[in-house]
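The chain below stands alone and is given as structure tokens, in the form predicted on its own.
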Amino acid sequence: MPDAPLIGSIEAGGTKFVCTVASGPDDVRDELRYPTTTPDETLARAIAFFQEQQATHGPLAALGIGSFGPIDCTEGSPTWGHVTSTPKPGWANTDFVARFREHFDVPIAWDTDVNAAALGEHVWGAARGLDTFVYLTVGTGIGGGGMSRGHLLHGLVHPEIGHIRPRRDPDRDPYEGCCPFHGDCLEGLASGTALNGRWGGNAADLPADHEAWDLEADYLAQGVVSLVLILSPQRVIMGGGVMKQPQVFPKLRARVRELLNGYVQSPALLEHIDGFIVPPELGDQAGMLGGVALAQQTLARE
């Protein structure tokens, strides 16, 4: 790894940025984590970090950026490299990539933060050897990416799995959701923001037997079942702060089985679901190492 090209990676989240200089998981030279504020302040801090790292470690071969969205990642589009219709205040229509091109004359890879994390897991983590899988992060928001037949998921734009619509029973759950676009979409009902809003505090402090976690598992299971039926993934990887609650994975797996009701006849679901719905092997490093992997892909194509 020390002889591999040195990469600058950005995991650009709506809550925090993680900037890294690395060539892979065994060669991480330095890392900087800080809150996401205004575009000018946040991007300037990342640019300064990479300039300092180049002075210490030598020139970067490429930059890999995985960003919160929505973004334009359609090559050839006039707004490629932009954050587009995000609800994050001040960030809509920000030309993210252009800020870095002003300072770094290197190839720049650009994709969603969840597609980047999915690629990191494909190269070094829980999706090694798979060509069709889904990566979901359940934190402040909910996002999803992944691969189909060995290619990161793209199309009209990029996956917005957090905004699919689960069923909500208003008698069981009167909370109408926190998504400013859709109200009770998956993100609006099952994100960390939704959990805190529904229960009036930090949901992480709720006891493991609180009704919140059965409701959470139900919404997440509806999302996972939809993905199983549409994309037929070989594995579903689920990260983010909410998934660190130890009671969530067992409840989620049980509810997925219940909702599928034996319809998908695969041993992965019927006998080995603990290996089908799994946490990321890279943990909190999935996104930042995914940025490294994105840049390495771009270099390989050049």
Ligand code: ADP
Given for the second form:
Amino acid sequence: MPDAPLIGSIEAGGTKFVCTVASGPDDVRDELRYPTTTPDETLARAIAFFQEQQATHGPLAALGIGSFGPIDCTEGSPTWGHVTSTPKPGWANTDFVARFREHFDVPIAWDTDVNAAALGEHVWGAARGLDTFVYLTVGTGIGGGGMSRGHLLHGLVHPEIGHIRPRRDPDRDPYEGCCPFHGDCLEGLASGTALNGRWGGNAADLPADHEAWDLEADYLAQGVVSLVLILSPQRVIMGGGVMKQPQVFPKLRARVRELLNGYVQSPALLEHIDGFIVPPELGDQAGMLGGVALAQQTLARE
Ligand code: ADP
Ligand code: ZN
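Would you generate the structure of this protein in the form predicted in complex with adenosine-5'-diphosphate, following the form predicted on its own above?
Below, the chain from earlier opens the complete complex, with every other chain and molecule after it.
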């Protein structure tokens, strides 16, 4: 896209913010990463960054924000643009978008961090050419976004795929889960936080042949199977820190096939599952580029 508009993108995570000015993967002008602290401090840093960037690169055509949540991204809702009921201290009911409106007279696109990443993968990555797919991140928590028939997944609020409930066998896994809301939901059992809690230390240091990874693949497979059955995605993209363990992918694919047991008749599952459950093609840039894609989508609709 040679004439793609220049966007200010925010990947707003509960741990860190990544602010970028870009028009696409081949035109990233600058980036700023910093830890998420209070809303006042964190949002002011982003605003200052984009103001400086405009002085260098000229006006931004739009802003695109993919945020940790829960958020309100329901069009027409009076609290659209807010972070809503997050347990993250200080952030509940923050009117995120309004802070930017005060300083930037441009369209502002706003969605979950995972829907943003899903859109980034749709435009430039592993979901190119697909219209129904899921993007899951397995990191500090577990989150999921995606598209159905070309529309980003929205509904009553937004999907909370990380909190679906796998079966846990307490004899095999006595760990009761770390989700503050549900205990042993998928995030409670299979996030990086859960791995660290169950096994002690940092999941990144567990050896590749540790039993942790079979259990991890089993829980993630249960999640993926539910998604296959409910949404019928053409592909499932799996990112986040935990998926940097390459041995998890083959275990996960094998377990998904075992659990489906041949019931869902598609060559994607029966013969080509290596291409069905895949890492993000944009890698760690999915979220950041997702913000760019969100904003460009909003501009294209105006
Ligand atoms: P975030 O979810 O905060 O955006 P990450 O996706 O990097 O960030 O996830 C961080 C979590 O993933 C931590 O719980 C960490 O223990 C785990 N993690 C990070 N890297 C690895 C790795 N190489 N192998 C296994 N777990 C990892
Ligand atoms: Zn939960």
